[in-house]
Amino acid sequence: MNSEARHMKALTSTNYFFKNQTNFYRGKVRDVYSIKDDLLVVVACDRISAFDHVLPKSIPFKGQVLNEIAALFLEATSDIVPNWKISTPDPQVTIGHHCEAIPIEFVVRNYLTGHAWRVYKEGGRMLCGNKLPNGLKENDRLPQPIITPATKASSGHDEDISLDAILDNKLVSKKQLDKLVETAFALFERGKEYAADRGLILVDTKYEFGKKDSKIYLIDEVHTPDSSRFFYLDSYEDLQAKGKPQRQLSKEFVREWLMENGFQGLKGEVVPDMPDAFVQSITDRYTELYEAMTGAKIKHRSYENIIDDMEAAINEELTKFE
């Protein structure tokens, strides 16, 4: 498939009506169908978001990359904490348990980059209750991993919050919070080990949790390029010593391109037009991360008849739950 043909093929949205469907929700990149209020059918579309805005062009194969990497890591961490995934009947679909979401993102950081660096650069030395040492430069490793939680906003930006403020606001109990923090660090350690085996550094990532039958479940995606940042291990020390930007696999380069083109989600700003070459570069980066993380070549799905094929695969899977 040539690059021009690729740009014409992407799954921007779905509009299904499944048997026993009780709800539908369209997130920034996922279409979520509730079945009997007990199961979720989650379609990872090819939409891409940055600065809490969905960008005007979809990215071929992005949904497949996110869904397949998330499935891999949900499997690889299920001994640490149960998770919502039941099956993946299509490269862009996961069917799983409906959980009551805990309205906190647990962001684990091991390096001073992204949001943390932007705060630090402006002189901030406290981040969500964590004291950051003086004298660090961008992308330096922190003395140890830290958790910088954020409250999940139903609209607008998520807000940084400290662990103390979580308890003060009674978002969860102390016992639950301790368990969630312990679990987030354990997941991060597993992710770091997995990445290191493949020549990568897990820089930072976010975890989301929910409850089902009073048990904590890991929900959403895990260790994907949308939820995580990775550096290449072999060039990290050299680039850091020379003060050069890190080779990284994440969505950060999309944010950087938007900022260079005058957009960071502020009022009155307009999302810039995305040239085909830039869209192709995003596809290439997501593919690169998939192959680096899995050690396998991606088998690009076909977009021919994708709507019908996906619906048939989901319906066949749902019959198992009737």
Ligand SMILES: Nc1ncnc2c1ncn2[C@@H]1O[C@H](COP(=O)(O)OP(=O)(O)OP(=O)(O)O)[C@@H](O)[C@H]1O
The other form holds:
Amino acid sequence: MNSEARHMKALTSTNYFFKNQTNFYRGKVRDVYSIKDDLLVVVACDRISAFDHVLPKSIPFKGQVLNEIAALFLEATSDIVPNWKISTPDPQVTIGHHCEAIPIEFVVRNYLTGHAWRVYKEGGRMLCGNKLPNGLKENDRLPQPIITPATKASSGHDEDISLDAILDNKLVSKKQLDKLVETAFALFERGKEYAADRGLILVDTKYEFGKKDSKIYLIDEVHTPDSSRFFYLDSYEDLQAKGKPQRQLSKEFVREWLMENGFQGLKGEVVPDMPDAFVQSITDRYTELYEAMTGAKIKHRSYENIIDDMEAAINEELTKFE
Ligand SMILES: Nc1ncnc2c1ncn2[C@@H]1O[C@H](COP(=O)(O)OP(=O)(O)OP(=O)(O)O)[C@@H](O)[C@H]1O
Ligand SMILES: [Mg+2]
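Here we have the form predicted on its own; I need the corresponding form predicted in complex with this ligand.
Entire complex below, previous chain first.
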């Protein structure tokens, strides 16, 4: 296949039926297959979401970037907390433990960016029980990382929640919550160090946890461009001093493009058509982040026969668990 053909394709969705399959769930990005009651086969498709909407075009190589970065960090943090990953039989697939998901997103922030900045700009000085100091501007570093959990709503937008409210709503016990918060901060420190070694700043990120055999597991994706924001370290101070926007590696520029084109996820709005050049620029950004984070060139997967090859690779791996 020539390189042009390679760039024309993307994996929007899958539709498998595996042996012992007990459930199928399509998230905004991932296709999640349950096998018996203890395994998940998770396909990171090339769908992209913004403002909680799946956009009409898929992004070549995005699923691979997500799956491979997540796999890297699940491995690089397994001394901190056990995690769901067992194996990655395809660049876009992880097979792992099916956990009982805790319905809270543990967001850790070290900078006044994104949602935190929007709250602050409107005059808010409390964020999920954290007091924010006066006199900060967008993208300033916070005195220390803070945790700003959000409820993982089964539909619609996620909402901020304080640690006290999590306990009041009995979502987890006090002991578990303490452990989850401690773990989220430890994971963030690890991510921060890793990013710094690679010339990046881990700005903020989101962790999800689940339970299995009454033990806590890290689930879902870790330190990917969908769940995290990164700035370039070398230009950070200078840009802040000059009041300029940061050089970001995240999905933020997709949100900005959508807003410029009249879409911010509100009722009645229509997602603008995404020109091919824009799709290509998203692929390029994800690739840039992959290469910056891993220090290695991405080995682009082949999209030729992807459906069959992926299925075969998953089936072969699943025979090990029969
Ligand atoms: N090991 C695991 N055990 C149980 N659930 C998991 C595990 N790993 C990931 N998940 C869940 O699988 C889904 C992954 O799908 P995806 O990331 O596309 O969803 P999302 O768009 O983030 O959220 P939503 O489920 O609200 O659409 C998430 O709901 C996530 O919480
Ligand atoms: Mg997700």
